[in-house]
Each structure stands twice: as C-alpha cells, then as structure tokens.
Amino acid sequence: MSVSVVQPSRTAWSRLRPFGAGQVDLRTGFWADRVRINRERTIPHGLDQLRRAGTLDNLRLADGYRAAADSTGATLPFLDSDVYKWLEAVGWELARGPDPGLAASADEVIALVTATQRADGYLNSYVQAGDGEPYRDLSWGHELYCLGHLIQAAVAWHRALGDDRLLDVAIRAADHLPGPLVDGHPNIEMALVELARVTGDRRRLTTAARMLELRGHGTLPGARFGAGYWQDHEPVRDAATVAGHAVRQLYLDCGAVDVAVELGDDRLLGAVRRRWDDMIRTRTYLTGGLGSRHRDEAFGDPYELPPDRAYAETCAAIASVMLAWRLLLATGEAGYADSIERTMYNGVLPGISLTGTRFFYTNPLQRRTHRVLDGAGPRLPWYPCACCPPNLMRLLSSWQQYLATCDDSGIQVHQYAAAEVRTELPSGPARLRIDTGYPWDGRIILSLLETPAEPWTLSLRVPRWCRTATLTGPDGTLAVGAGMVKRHRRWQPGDVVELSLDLPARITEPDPRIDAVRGCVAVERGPLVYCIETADAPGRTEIEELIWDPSREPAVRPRPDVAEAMVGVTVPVLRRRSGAPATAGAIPYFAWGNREPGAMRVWIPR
C-alpha cells in the first residue's frame, strides 16, 4: 500500500492511486536539486524563523510556561498552523531518508504541541493563551484550520514513519469537537476525511460531509467582504464559479473531492470540477497563479488578471496543486496533471528564492522601474503572517508523491523528472528508472528494470503547451499528440521507451478579454513561462521602454551565470521612442528576484 498526503481507500471512488513514500526516488536533475535545497536548506531555515517569531513560544505560553525575554509574542490566530505545516513536512522528509539532526527537532517540537494539548483534548495556543473558551469566533478564529493542519501532519507522520504521537494528539483534538462546525477558513474538511481514511473511524468522513453542507447558508457572522469572502454565500453543490478568498475556496473544493470520492458522490464532484473548469478559464494567470485582489486576496471578476497587481498568493497556487491533483486522481484526466505542472514551475516555485530561504508572498507578473507597488519588493526570510514559507517546505517534501500513479492496468507517469517508480501491479512488481533532463531538455528515457510477465500499460502525459511529440519503443517510432499516450503490451526487463518533446520558445497571446495585457505577448518555453528583469534589458534601458519586435523570433540560449543548467531566452525588441531593434535576456519566471533588485515583466507590449 501506498503512504502518501492523499490516500483514497479502497472503496472509494478514484480512478487512480497514487505512489507514496518509498515508491519514487528522485535521483539528480532539476527537481531532485529543488527537494535537497528544501531539506537542507528551507525547513531548518523554518524551524529558525519559527523560534525568532515567537510561534514556537505562543504554545508554551498557552502550556503555562514564560515566553522567551527575547521573543516578539506573536499574536495572530492561526499561527499554531505554521508549526504543524513545518512537522508535517519533516515527517515526509524522514521518510526519504534519516536525518539525526531533523529528527531530534522534530522530537523536540512534537513534544512542546503534546504538552500544550489541554486534558479534554483542546489544541489552540491562541485560545488557550487569551480567553480559553473555543469555537467562540468561528468567522476569524482559525481554530478548525489549526486542527485541520495538525491532523495533516499527524497524518504524515503515521503514514511515512508509522509515529503515532501526532496522531494521538491529532485525534483527541477531534474528540472535542462538539459536533459539525463551519470555520471562515476551510481545511478541516479535506483533514477530516484523511483522518478517516487513516483511523478506519468514519465518523470523521460524516462530520467533513456535514461541515460541507452547512457553508453556503450564510451563517458565518462578520463577513467585511461579504459572505462569498469565505464561500458562505451558495451551497457548495450549487455555486457555479469560484468566489473569495482563494485559499479559501481551493481548500474548500479539496475537501469536498475528498468526500465525493469516498461517498461516491457524483453530483457533489462534478460542482468542484465546474467551478475548476471556469476557474481555469476565466481567472487563471498565465502562470498558474490566482487571486488578482489584494484587498482580500480574493479572485476577481472573469478575466481580470492585471500583472501588476496580481496578488497571486504562493499558498494559492499550492491549493491548486492540492486541488488538481485529487481531481486527477478521482477522474484520471491529464489535463489535471497539465495543471499541476504549469502551477508548480510558475506558481509554486516563484515563492522561494533559489537559495531556499527567502520567499514571496505574492506573485505579481510585473514590477515597475519606479512605482514598486504593493507585494512586489524582495522575497523575505519570513513573514508576520508566515502561512506560504512552511506551505511550501511541505509541498516540495512530498512532491515525489504526485509524479506518477498507478492503477489495476498500469502505471501512469504525469511529471518528469530523473527518478525511479517501483509499484506491485496485480500481476506482479513492476520498477522503472527515468532519465531526463527536464524541463531545459525535452528527452524523457523510461527503463524498464523489473515487469511482470503479463501484459501492462505504461501511460505518459503530453502536455497541451507541446506541439510535436514523438514516442519511441519496442513497437517503433510514432508521433503523438496532447493527453495520455498508452501502451499496452508484455514489456520486458531492459525494454526502453523514449518521448521526446519539441521545446522551441514559443510566443503567446492573451485572451482578448483580458483588458489589462491586450496587445502584448509573453513567452514560454516547454513548461514554463519566461519575464524580462532590468538586468537583462540592453544597455540596462528601463524595460517599460522595451516593445516586441514582431519581425524576429526568440531563440533559446544557455543561462549558467544565473543558476546551473538553466536555459534562458533571447527576446527580440524595439526601444520604444527611437524604434531601433535590440535584444533582451528572458529567464524563466520562477527564478526572478534573485539577482540585483529591479524591474521584471513577463507580458510585452507590441
């Protein structure tokens, strides 16, 4: 069986099963170099932060113990979800491999979350450290969100190292809960069904259920942004679109799969893949980012997406992470996994710097020469308000998880990356090695290193972005198009399949809809999207003097001096007032702001 951060039962309604812990390696390449940062540069760089800010202190404050002389004394009410977010992480990572070090801060923090908890189970350092009495502000409170993050990572740490002492914790937490509840920010949800999933106890997966049927009644009091700012505005099975806060709402739809699938309930799935659908269409920034209002970090109306101010938050575009992927598993569509991976190298990574231990809140898609506007300076090591960093940590920890999946006919590889996949399909184990260079190179090699003698299919993704693809194997050379290629055959050990994706820069055009970028272009280039910064602007001009020159075409060059391996773009321009031609570096997306502070875009004016 599979450990991983989304595990089906076996009765539930999913097309897919995914891979956990233990069953994909990732060997060298793009995202393994991604993953060894994180390990062991982000998340000791969060335990840090975590002790600096004084989140660590606000438990033992609410255990009765005095806070640090030097501590800040943190006082916003979800800050006890940082801590939990940073373990569950740990516990993936510890189960890619020991860490003595890791491990012992791990200890150390499970420890002091244990001691807080009171006798009758409450778990809220925020509450217990004020007034004591829980669940009195369900609108702003977060309590229910904490405990969704500490059943999460209990989850983790049961699942990956079969470590109860979260778990414990976890569900005498739950035990006090006074029956089904909706909390203004949703999460509870989808760790509620986990829980079930993890314990067998399916009271769990009746409360989550409950909880869904309760929001969209406008119960929840005190809305500043109005009832749709939470999701309290339509029932869940009714709303067509998205609304509010978009962490919100993504965590929402998460949970509202996750009971879909294990009640088999189609109507219930089908409103989450609606409001996905319109979603992708109407309010989706070309980098997978959403949430175009700072005001309340809210989507916006349709096809308002403004680059400059895009907020765009990082734990956003995580949730969709979150949310396409249960939706690939339930429904075994590649579009989904198309998602996930324009999210992940556009979304997701712009959040952290290349080091690792700076990040981004917001994502904006355009920094101005000199109007820098709000959520668009540097990353920062940490924030008042730190929910993206350790988010991020717990994403990239179990990132493995999501690249490939299995099911009774086979295995289905929907990321690439070098690494190796090792299953036990029903008529026997199954192991293959991956060998690429993705995403600077678009030749993916599959080795089949052990099969059962039955026949299987090996399925891979092409993504929508590639327009000529072609599949090499044991049956010949053919092209392929957009979606899942499958083969169907009896392989043997040593067989080799090779998918070799074209990836010349490519130049996009927005939806005309788009007020806000008509007329411009952006360009990509196999899975990412590329920005222009002041330091790649010729001659150092102000970018916002920079036209697209439509009579050249960009070409594709090699960009060590920013990071190892990274393949950059050369854009052909125009200066603005005199009309001579000039070229300009364009790197891909997720690694701007790591040089020198300056102007960025991504969208150029024709």
Second form
There are 2 protein chains.
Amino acid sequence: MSVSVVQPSRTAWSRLRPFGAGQVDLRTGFWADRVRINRERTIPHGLDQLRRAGTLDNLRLADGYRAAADSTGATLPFLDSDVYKWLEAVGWELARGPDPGLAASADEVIALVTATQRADGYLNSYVQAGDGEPYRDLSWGHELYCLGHLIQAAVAWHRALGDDRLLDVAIRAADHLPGPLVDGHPNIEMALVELARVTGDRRRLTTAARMLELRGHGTLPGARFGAGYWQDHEPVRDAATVAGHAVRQLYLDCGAVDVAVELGDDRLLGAVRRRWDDMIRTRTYLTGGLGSRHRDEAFGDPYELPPDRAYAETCAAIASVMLAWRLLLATGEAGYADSIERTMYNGVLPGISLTGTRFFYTNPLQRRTHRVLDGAGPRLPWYPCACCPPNLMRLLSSWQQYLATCDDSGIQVHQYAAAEVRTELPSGPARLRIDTGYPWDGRIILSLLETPAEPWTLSLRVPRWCRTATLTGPDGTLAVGAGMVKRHRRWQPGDVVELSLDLPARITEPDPRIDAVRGCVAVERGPLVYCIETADAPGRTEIEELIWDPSREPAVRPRPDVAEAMVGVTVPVLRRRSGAPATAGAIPYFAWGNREPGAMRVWIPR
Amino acid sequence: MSVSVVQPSRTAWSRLRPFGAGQVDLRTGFWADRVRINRERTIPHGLDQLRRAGTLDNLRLADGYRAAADSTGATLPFLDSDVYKWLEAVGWELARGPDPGLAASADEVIALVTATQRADGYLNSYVQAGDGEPYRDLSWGHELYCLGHLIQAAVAWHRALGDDRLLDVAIRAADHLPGPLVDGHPNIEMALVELARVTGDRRRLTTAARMLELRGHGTLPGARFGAGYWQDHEPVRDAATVAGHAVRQLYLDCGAVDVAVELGDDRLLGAVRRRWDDMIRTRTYLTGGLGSRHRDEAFGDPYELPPDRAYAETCAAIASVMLAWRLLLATGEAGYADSIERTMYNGVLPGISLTGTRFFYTNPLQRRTHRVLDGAGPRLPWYPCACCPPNLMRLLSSWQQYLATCDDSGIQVHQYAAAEVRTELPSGPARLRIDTGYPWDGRIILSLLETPAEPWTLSLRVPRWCRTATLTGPDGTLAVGAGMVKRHRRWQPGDVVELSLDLPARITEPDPRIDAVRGCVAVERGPLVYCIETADAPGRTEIEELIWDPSREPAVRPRPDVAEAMVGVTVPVLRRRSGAPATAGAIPYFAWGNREPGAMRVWIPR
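Right, and the form predicted together with a further copy of the same chain of this protein, after the form predicted alone?
Every component of the complex follows; first up is the chain already shown.
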C-alpha cells in the first residue's frame, strides 16, 4: 500500500518514488519533537478551535445534526476546507500509530461531513446554508478549493488507513462537478490528479488538465486585484513568472506538475520549472518565505522583498514545500530538496509556536516595535481566516515522508533527522538507520541494518549552504561538495556512512538588487536563519539602534533557555549613537515570538 | 471680505493672518502655469469625468431631475464629496477671474445639489437612494465626511464670491446633525470650525470640539484594520504619534488645530504639533509623501518608508499642506512653510500630469518595471474612488493663498513665485511685486510698489535645504541662514530686496534608520527631488542595473524636451555588471510618468 502525500502513478514521467509514511520512522531529535507536539497538542487544539469557531457547526446542516448547531452559519466561504485539512492530518497521524481518542473524534467529524452531503453529491456548507445554488461565484466562492481539500483528506485516509469513508464522499462530490471549471483559488487540480491516482479513473486527470488550460484567459469576473491575482492573466504553460496571490500560484503549479508527470507533458513541466527558478532567484525571502505584499497576499516585482512588510504567509511556505517536493520527485534534482529544507525550517516552522498551539499567519523578517496597531500582533490560537493552522497540522503529520525517496538504483536521503527507513529495492529489502543531532549538529551517521546482496546506490544530499563537508564510509574519507553525493557499492549489513557537515555561524550578504535589505547582513548556521529579538539585545537596547560590527566574529552559543538543545549565535554589534561595541544574542528565526513581546530583525545593518 | 481657505477669527490664538485670494496675483512662471492649467484644463476635465462616472447622476434624486438620471446610483458612499471639492475649486477660480462657462456649469451643479437636499435638511445621495436612514453606519458611511466637503465648498463660495447658495444648503444640512458624532473619516471637524467662522455661530465650534473629544475611545464598530485606522484608539489630545489611515489622521489634526486656535486650547495644539514633529522625523518620505502601507492606506512604523510600495496618496500630501498651513498660521514657524514647499512640489504635484488631465492616486518613489499586474499602472484620467483629482483642483485653485501672510508687524513671504501681493498694514496699504524664475532659478527680487511711511518688517523664508543664501537690500548684502529673515525698516516705494538662493544639484543621504533606502542617495536641487526614468537611462539600460558613481559630480542641464524652462540633473552612474561609467538624466520627480511607460527611481544605490 502506498502511503504518501504525492504518489505519481507507475506510468508517470517521474524520476523518484516517495517513501510511504510507514516506511520512515522518526526516532528522536528536532523533527521527532515537532511532529510529536503536532500530534499531541496541535491537532487536539485544532479540533477544539474548529468547534469554538463554529466551523464544525457550519456543517451541521443534515437533519440529525440541526438541533446541535449553535452557530449561525459560516461567515467565510472557505471554512469547510479547514475541517478537511484537519482530517487529512489525523489520517496521517493514525497511520503513524493508533490513538483511540483522535480516531473517535475523526469518526465524529467524518460522520458529520457524510451527513451534510446532499443527495446529489454536492457538499459545501456555505452554499448549502445560503441559496443552495452551486458554482455561482467561481471567482470568490472557493467551492472547488474546498472540494480539493476534501479529496486530499479522502486520499490520505485511503492511502494511510485503507479507510474509504471520505473517499466515497469525495467521489460523489467530484461527480457533481458539471465539467472543467476555473475556480478563483486553485487546489482542485492537484486533488483531481491524486483522485485519479487512487481510483485509477483517468477522467479525473483529463478534467484537471482541462482546468489548467481554461485558466489564463481572463475569464474570471470580479478580478479586483487584476487577473494576475488568481493567475488568470496568462495561460499556465506560457506564464514566465509567478504572479499574484502566492498560495494560489503555488497550488496551481502543484496541479500543473501533477498533470505534467501523469501525461508526460514536458512543456508544462518546463513552464513550472522556469517559474520556480525565477521565483527562487527574484522573489524568495532568505527564509524561503513567499509573497511580499499585504494588500493582495501577493508576489511583488522582482527583488521586491521588504523584511518588515513581508507577507510570507505560512500557507505559502507550505505550498512551496508541496511544489518543491513534486518537482524533486519529477526531476531528482537536489536543489528542490535544498529549498524544502530552507523553507521547512525558516518558512513553515515560524508559523507555529514552540508550544504548538499559537500561530503566525504572516512571517515578517523584521518587527520594529512591539506596539502594533493594525492587527499584526502576537501569535494567536486561531484566526478568523484559519487556513494556516490546519495546513501546518497536515504538513507536520506527513513530515517524515519528505525525508527520503527511492528509485530503481537505490535510496536518496534528502532531509536529515534521526530515523529509520526501509524499502524494497529491486534486488530486495533495505533498511537504514540515521543518527544525528541535526540541525544543531552536523554529524549524520547512516547505518545499514539490512541490504540486498546486489550493489545499489546510496545518495545523500549535501546542502548548498554547506562549504565544508566530508563523507566517511567503507571506502575512506573524502571531501564532498553541494548536491547529491552518490555511493554505488555492494553494501553489507553493519556498513556505516558518516556525512559531516561543517556548521559555523556564517554571515550572509543579500543580493545587491534587493533594495529593502541593502547594506545589511544576516546570520545563518546550517539550514537555519537567525534573528535578534529585544530579549537578547544588549541591555535591552532597541534593536533598531544596533548595527553590525564587522571587526569581530559571530560565535556559537547553546541556548537551553529558549529550547532544549538549541544552538544560538552571538552577534557582534555597535550601538548606533555611541559606537560602543556590544554583543547581541541571535536565535533561530523559527523560534521568534515565543518569549516576551518585542522587536525582531533578521537583517542587521552594517 | 476675507477670501482664504482658512480664516481664523479675530479672537483666535493665531500668529499670522492669511492673505486673501484677491490679495495675491500670480503673474508668470512655474506656479502660474500650473494654476492656469488647473483652471483651463483640469477643472473642465473634472466636470466631464463627474458626468461620465455617474457622480452627478447620483445626485439626481429630486423629482425634476429624475428623468435625466442615467445612472443606477452611487457604488461608493463618499462620491458626493467629489462634487463638493469640484465646486470648491470653481469658487476659488471664479474669485480669481470671471469665466461664464465655468460659472454656468457650477450654477447647474449647485441647483442639482440644492434640489437633492431633503425637506428636513439631510443631503447624501448614497443614503437617500438607499434606505434613507441617516447616520446608521458612522464607521464606513462617510456621511459627515461628505457634509464636511459640502461645508468647505459653501465657505469658499461665501468667502470668494459672497454667494451663499451653497451656504444655505450647508447650514440646513449641518442643522440636521443630531449632535456631536464620531465619523469613520474625519473632515467634519475643520468644516464646522470654518462654518462657525463665516456664520459667527459658535455652536458649530462647540460641536466640532466635542467630536474631537468623543474620538479615541474605541467606540467605532467594524474596525477591521484596528481602531487606529480611524484614530479611535487614543484620545486626540493624548496620542503621541500619527497612526492609521494617513488622510484621516491629517484631516483630523486640521480640525484639531482649528478648534485649538479658536478656543485657545494650547494643550490640544501642542498634541498636534508633537504628532507632526514625530511624523516629519520618522514617517515622511523625502518627497513629503505620507503613508507607507497599501493595505490600509496607512502610516507604517517609524522609519518604515519603502520607496517601491510607498502609498503616498496624493490626498495625504494635500492634507499635509492643509495641516502645515494651519500650524504655520498658528505658530509663525518657518519649518511648516518648508514642509509646504517640499510637499507642494514633490508630494502633491506628481499626482497630476503635465497636461493636467491624468492623475496618480499613489506616488511611489520607485517603479521597477513597467509591467504592472495589480492595477498600479500609468496615470489615469479618473479613478473609481476619485478623491484625489478634485482635491488637487481645489488646492491648485487656492495655491496663491499659501504664498504669503501678514501680521501687525508686516508681511511674511513663505513661497516664491512671480506675483503681486497687496495688503493693509496697520499704518496703511502695502504692495509688493515678486519677480523670479523659481524653482529653476534661485534669484528672487521683491520690489516695493507701495508702502506706508511707518517702518514695518518684511520677512522672507530661507528654505532649510539652502546652504548658501544672500540678501541684498537698501542696507547692502549679507549672507543669511535658513529660517525667517526679517528686515525691519522704513521702506520707500521703489525699494528692492533680492534674495539669492544657491541651487546646485546636491546629493542627499537618507536617515540611517530607514531600512528601505539604506546604501542609496537621492539627487535634489532647490526644493525639488529628482528621479531617473527609463527614458533617461544611458542606452535605455534597466534602471535597476545602475548604481551611483561617487567619483564624479552631478551637473545641472536644461531639459526643454520634458517641459519649458525645466532644469534637469545629469547623474554619474556605473553599470552594475560591467562597472562601466555612464551618465543618466534625472528630472524633477513631479514630472515623472509623463513620457513613455518605464521604470523610475528616486533613491540610487551607491
């Protein structure tokens, strides 16, 4: 049984195959902790918030549930999707291990969803509680967007648990579609491809492909932010750059990759890759964050990357991981895994508190003052538009699926965490244990627990940020450069390979074309971007009064006061007014906003 | 008859008295041209656009007009205000000289407004065409905002022409107010004070004062951008900094100054001055532009001044002139006139094309690319939300009123243009002619045409940007520094005073705390900020590929190709990639966007 988020079919033009959820076990360390907190705290918190916010009540439209409803109906058309994202997260969690309480809660929610579906298959609480007329506001109604999330939850329950209750609902809802439509918020495209993959029904794929072709001709009415906002300004296979609402663009391109690999459409895949390359080069924050405009949650012009007004929506970072993963599977190129790493640590993770129950919707790289008047305040337990929290839940619940892949030649390890992975290579089963204190420590030890007798290739990603790396194995030690390092040999059980990544604190200069951070530097270590918060400023000086002191070096310093095992960096600074030297503490950016409210900066003026 | 925009009463705690419209005649040169274009092209264009947009039709609610209506009613609640601003502009224009065609058009519009007013005095086409219930949505309804503009138009017609048709309407509409209310968009406060001034009815002043006190307690519902958006977060006399929507804040503070000087409320005046000082220091663009956020048209944090995403709404610059003028009258301090000069040339004027019939709503200091997807495109003939164009009309029609003031000691000249000013000093009439080619030329010659025999003081503003200035008069020549230069003497008809302001092209470095332009310089000359456009880039290089070459000096160069008499600056640059030296042309920022579409920068990277 294949149990991963994205599962290209056997005939797809895809280079790598995902490991399934059951083939990777996170053991201990950084990501195991984050995934555990997601399971134990975030997902239960999510259910509680869905109840409090009335999002579950919105679905109580069926007779049996009406009496229980204490909500007056959804105020936003896309809220059902948050329920589906939560269900998707629970599906992946139950595959990683039983939890009777969680399973019972999910049963209840699935029953609610099932009961709410109309006899004709249509399912959308906002429309059903309203005038009941489907597909009347494709621009802003989010009906296909919600359907897409329903399908993705259904696919997760099918793949992870073999439980088809949601799949039956999803198929009937998808059957209600009158044909290919253009929705103001892409999402349905990738969902239909996944539905085709689990059901074998190629018509879903054809519909998704047609939806892609229909977009880009300016047919969506009500484009108050311009047709580019929802990528309706240029055909998907022509547009040279990303544009408009960041999440919409990235979800659309996820669907485009899914269609492209299934149909062997290299031109379509090429268009997505060109957009991706341009986006990474000209419109991506150091953190992997995407979207520099608040007004329309949108990409800006090339090199328009203000740190203070970075929108960098948590969902856009998640969507970037989803797209990079699809491109990695399709091409096998290590650069996509580099992006996943940068974005997971610095774009996705800042969106959730260390406690797992407080969220950021936007992720600026600078906050000048604690006194915020416009609502961009501290982390919140939920949002009126709550897309990000359950999106984080489903990503974290499937995190280990991004760790490694395989193909006929062997195993590729893309992300590093203490884990055990097992797969069936053409010549037999292989089992690999990874021990590491990554990202705090750069030593990664891979032990072969089981291996076929035939030779095969173990590939390890050396991250692009790494300037000095060595690989020690049965053949000795050698220096390795960035990219995929491949070792083809006849492996023995007990063989050990050690990848050692040097992790000094390093100073990063921005691209000179980024106006907003000209004359600044950032501190990084390993895959992590660092920031200075008021709590770590010397003598609680205002952050804005500090400038970088190039005459001294940053140094690494343990920060158990912020989080267990955390490694911080001490940053040499000068006080702007007096010129007096001082030292500020920097912590990983993902951990900001977890202490007393204050200011924060990633980019420090020189 | 007093004929100026703001006319503090005799008992007001105000230092300077405005010259009336009829006491200053612009003769030739820069501002005379702009004012003439406003009269001959912009105002007729405005009437045409008000017709085309249906804004006049919105008012055709009275029986006699119903048949003529071809509009389905206003789509935005504040559109009536654009009609009133246009009428205000026409009032000032007719005072400057007759124009039978314009007068006839205005008569028609005044008759329309008069007919639309309900029998009970209420007048608002949006509400009247809707449910007819006044004051139900104080937060977003803009009813008192529209009433404020009606009153200001009425005051203009009363002062400029002694025509009280609109004043009768305005008084009846003001009488309909049930008492002091808090409106989501301040404006009514200054209007009521002006109404008190022209009618002598102090109850209007009391109502305005009470409205100021009611605001700032978080009572306005629907604050989706936070209470600070409409300055309802802190009492007007307590708030230490400007906040929220820029035009709202500045209009509110205009009303606060008006109330403060009439009531002798120094604490209230002090609060506005402190906010102003902080705003100029931390939240004002080099151009005088205000408001750095698109999302809510709002001020940002201190030093949050992105050039690319500068909102810098044209109306905010106009409001800044209105507020600075009130503060100048109240205090006599030259710094406020410095601000008016900077903002008039670089904040207001960019909002209107050289032809007078195309407008910018926002005024960024950088445009990276011509290819704009989100609607921030080229200058437009009108906007769906058309607040800026008629606001420009009324400001330009009253421009000469900002030129000079008087008090019992003599005359103060604040702005420089070829003009004749005449006033009655306590000891007799005085008449002064000003000859200058300002702002292109720094020589300003003031000739006394008529003067009392008694000694009096002639005061001239030496702008803060000027590093070398000399004053030559009957007493000889001397170097003078920034601020008001005062000459007290027994003047003779025929006396000539020459102020000579040195006008080299100069390089301006930004405040180091402004993150967004760190490592850049700007070019200025005299009161003008300059910019580089694609059309003037060497070999049409992309603007973004040019960096400043500090080894060479900028030089002055005539630019008759852009506009008559215009003086440009040649800017030494290097090509970023090759390092090859080149020369770019810079033109005054106010003139940008008048040629072929392209990129533009004010701040050039070093």
